[in-house]
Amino acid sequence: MTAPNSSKTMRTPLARVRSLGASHSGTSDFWRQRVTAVAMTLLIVPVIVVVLMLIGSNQAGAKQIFSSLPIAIIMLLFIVASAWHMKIGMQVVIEDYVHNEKIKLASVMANNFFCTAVALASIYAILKMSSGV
């Protein structure tokens, strides 16, 4: 007699109980990366329009463009989505291709720091331009 949950699966009995894969976060990272990709896809046309509006303008012109609340919000959303997408994508590459555990840990930490620094610097620049300071 077979057990009620003995379907043909590659998951271990413990993983079936916990409903987790080997990495415990792979599925959520997969879906987060897809969500950020969709967000960036939806925001890319407005971002391209803003960039085209910025061509040939000086700092005063850029401040005037970014002082519009919808433009500032679109740019902030795009920055957050792209930085998060970049972080997840690079982390997957690091985890898949770096086999030395110490180098992998250092690389993941450097990736997190870099993505956070890029996002914060970009957010600061957008907020500074939009506030007119």
The other form holds:
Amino acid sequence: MTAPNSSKTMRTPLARVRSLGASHSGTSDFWRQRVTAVAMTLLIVPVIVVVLMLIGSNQAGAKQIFSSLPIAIIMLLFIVASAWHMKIGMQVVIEDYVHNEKIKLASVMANNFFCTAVALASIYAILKMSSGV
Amino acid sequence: MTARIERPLSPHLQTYRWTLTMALSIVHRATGVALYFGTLLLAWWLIAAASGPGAYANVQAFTGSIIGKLIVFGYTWALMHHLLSGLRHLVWDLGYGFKASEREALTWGALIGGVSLTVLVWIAAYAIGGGR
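For comparison with the form predicted alone, produce the structure of the form predicted in complex with its partner chain.
Time for the whole complex; same chain goes first.
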């Protein structure tokens, strides 16, 4: 795109250089959605292997498997990437379909709460098992 | 800004002929939403494993039931489909695969690949678990 004639635009030169747009966050959500997607693509095979390892084991066995350092790290990385990815994804869905401003605000906030709670609960469970408590 | 001007409206979804890529676009979103709520199951399972034998037995009773198995099977398919469908989007993000034949091939690939991977994972699961 060619630079617009500065006398015909309301945007300041600083705003144009920052290129963050009306959202003030630019394409950061778009980019993070892709970063977390690629992270999960790399992690999916180890995660499936971990899940398959857990089939048929009882709680003691499951705890034993999760207390392994590489397995705990793989699961933690996957939980962080997926929580982040789904937070952005659900926000896009809400912004597409919820048009009432107040309900939209409440939904986006609830989405943040849900993703944070699911992520923290899962992370806590992994850390508890890997510390052997 | 007082009088409301009748502007021409852009045609909406129902006006267009349904295409494979359109349908799969919605499936991608639907599987994403399903996976979103499916993380509750994952969190429940992890918390149960960290809590104790009783809590873990509850999860196993649920995932061993018919409804539980159906949900976990559906979750596996949603995950595999969303993964491959997402990879398709990454290809498009990089600027490739926009020819009619290419985007059809990518979309069929995601559809067939998602089902195949789901079946493969469940065959592996049954082979390991002995049909638990």
